[in-house]
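Heads up, the chain below is alone and in the form predicted alone; it's given as structure tokens.
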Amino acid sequence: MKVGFVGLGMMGKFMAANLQEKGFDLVVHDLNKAAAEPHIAAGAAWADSPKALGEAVDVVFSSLPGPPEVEAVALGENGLLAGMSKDGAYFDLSTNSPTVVRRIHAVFAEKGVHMLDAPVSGGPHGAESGKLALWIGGPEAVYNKHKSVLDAIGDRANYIGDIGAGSVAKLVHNCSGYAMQCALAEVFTLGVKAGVEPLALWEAVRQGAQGRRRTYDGLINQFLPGEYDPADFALRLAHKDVSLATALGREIGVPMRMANLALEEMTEAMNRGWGNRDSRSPMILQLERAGVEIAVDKDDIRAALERDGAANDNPKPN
């Protein structure tokens, strides 16, 4: 299988190098040819345009800054589609817009070419080491056909669903991380200004309930199955805890926008009479606002944990 790679920047250069190290015959293209020199020196062929690259390979990967660059590479006058053959496959590894991905997929499909979104997570270090998650959306048969190539790029290539699903997962992942980053900055400034040495504070809280579990495992017992009774920890007690934290912020002059928003959510839930329900029950308010219902079967959650090899390390559904 001959593989094409477009975009040899901070992430792309490592992913392309891993493909070469795993023995794939590589053709490369980048706006800056100098970025391709290490790959060419290692045996890769150079293509003068995405079109020329598409003509020369069986499957194409791109790692680009964003939607405009992906559209230009995929659909431009000298873009991939102009050169790729029927039944060829194109995986975009960029963080992209699901809307743009679906539009490109539709245009490719008109010419019998497959386009899948395959955003990655792991950063430059993960790209270099091969410790990357890839979240793929599109035709599952095409994913299965190219699984060996995907596994040469990262160690966690997973099929997510229809076209655009991978991009949605990537946006959820990144946005949640930056939202948590803001919350962590807020509460840590509270702790430090309240007199606790930063390293001691960090060492303490990472041994607590939140610090000991993986980030998204807080969704396992209540949010995913949609069950908030009986409570693991009552909302009324959690409301008290956040009330005390925000009161401390006011006392010592620490702005706490995120925490006060959380308190407002919890207060609204309390006013619904949910004080004895689980402390995660305020999440129902967002489900209502979004018009979404979530009720995952507990057996399916357990199976997902087992597939991940984490069934013995994470809290299981009750």
Second form
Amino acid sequence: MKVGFVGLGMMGKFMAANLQEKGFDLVVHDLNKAAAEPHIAAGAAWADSPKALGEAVDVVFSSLPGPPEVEAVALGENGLLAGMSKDGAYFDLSTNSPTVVRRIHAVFAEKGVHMLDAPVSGGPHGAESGKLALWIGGPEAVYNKHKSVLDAIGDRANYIGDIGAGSVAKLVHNCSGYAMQCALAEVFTLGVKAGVEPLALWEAVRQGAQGRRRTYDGLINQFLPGEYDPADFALRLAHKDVSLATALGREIGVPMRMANLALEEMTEAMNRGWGNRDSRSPMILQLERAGVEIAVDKDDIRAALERDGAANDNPKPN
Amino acid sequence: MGAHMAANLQKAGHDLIVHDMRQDAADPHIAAGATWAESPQAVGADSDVVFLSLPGPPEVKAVALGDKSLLSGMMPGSACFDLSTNSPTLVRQLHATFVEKGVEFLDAPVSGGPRGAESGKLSLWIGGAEDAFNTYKPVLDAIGDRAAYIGAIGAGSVAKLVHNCGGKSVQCALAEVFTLGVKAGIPPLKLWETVRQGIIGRENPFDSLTRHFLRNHYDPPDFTLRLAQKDVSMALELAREVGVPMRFASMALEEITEAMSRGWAERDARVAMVLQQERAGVHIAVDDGRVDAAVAKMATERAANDN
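I have the form predicted alone already, so could you send the form predicted in complex with its partner chain?
After this comes the whole thing, all chains and molecules, with the earlier chain placed first.
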């Protein structure tokens, strides 16, 4: 199978190299031809444009900064679409807008070419080592047909759903990281200003309940099944804790935008009469605001944990 | 929490004297050989070391200093550990009052929940006199597998508030992004399974702090601020499109945008965390060697724990 790769930057260069190492016949293109030299030295062919690349291969990958670059490569003059043939497949590995990938998908479909979104997670280290998640949205048959190529790029290529689903998952993942980063900057400045040495503080919280589990595993027992009773830890007590933390912030002069917002959520939930429900019950307020209901069967959650393959290390749902 | 911790002390062979507002809560402990005391004062008079596990500051203050108080019973040379999640300011006041009478007072909040209290997989974060911590370390070890000395009086409580408060902000942020993903069409469990395999989902929320924030190293970037701004902007555009209010993520974008205006676009995305340090008047820059050693130690302990 001839494979095309557009975008040999921080992430792309590693993913392209891994495809070559796994024996795929590679054609490459980048705005900066010098970026292609290591790949050409390893046997890849150079294409002068996305169009020329599309003409030469069966499947194309792009790894680009964002929506404008992807639109230019896919649909621009001398773009991929101008070169690719019917039944060809194009996977966009960039972190892209679900709306943009759906639009590109529709334009490609008119010409009988499959376009799938396939954003990756794992950073440059993951791209290099192959410890990389790929989240694919688009026609499942096309995903299955190219699974061996996707597996050459990352160890966790998964089909998520229709076109755009991979990008939605990627945005959810990255956005949670940045919101969490702000929240953690706040509480760490609080702890340090209150007199605890930064590394001692990190070592302590790292051994706490939050530090002992994977980021999203706190969602297993209440939020995913939609069950907030009986309380694992009562909202009333959590409200007290966050009140104490924000009071300490005021006492020593640490602004805490996110913690104060979290406290407002918890106060509102207390006013619903949820003081003795689990402290995750304020999450219901966001479900209401978004007009979304979440109630996953617990057996399905257990099965998902088992599928993960590290089941021994996993928390057991209640 | 207290029921399980007291039971674990008994199981480890410590001679226990108990008190609670409700005497029937003490029945299982008395059946297992514990002695009942009528007041905190009576507990203090007969114990070398006292533990408190109470809802919060008012209850701790009442037990420590109120009617028939613990302090009025305790002997010079004895020690009190407060396992409650308490205000650092209050534990410092209590510490000062206890020390005047020659009694040690340490804050020792725990983390691990009722299941951790029962199984003994519990962290204890101790603030106060380090020699008292060392003296009573075997007793602390009977309560939880991770009793650690954090610093001077109040330091344990500060760590606990940082941990719990951080957790609640994170919880709000996760509720937001999950409602976004679900409303944008991904079934909840599929979404959870997916993001759990991402770089954030493969680790706990605190480990990423060791790469940039604790070291104060934001160059060269692992992932540029410019790209982070693009990602969060796209998430918020999607949210507006499908109608999901995103208070926390909007605030995160404001932080990132402010950091961009500082000219930090090509620095690592975590550089936005410097803004909060400026607002708080705090500068965090831990020596690389110390961070590396702490990370290695944590990995070793983790491996030992898994075996």
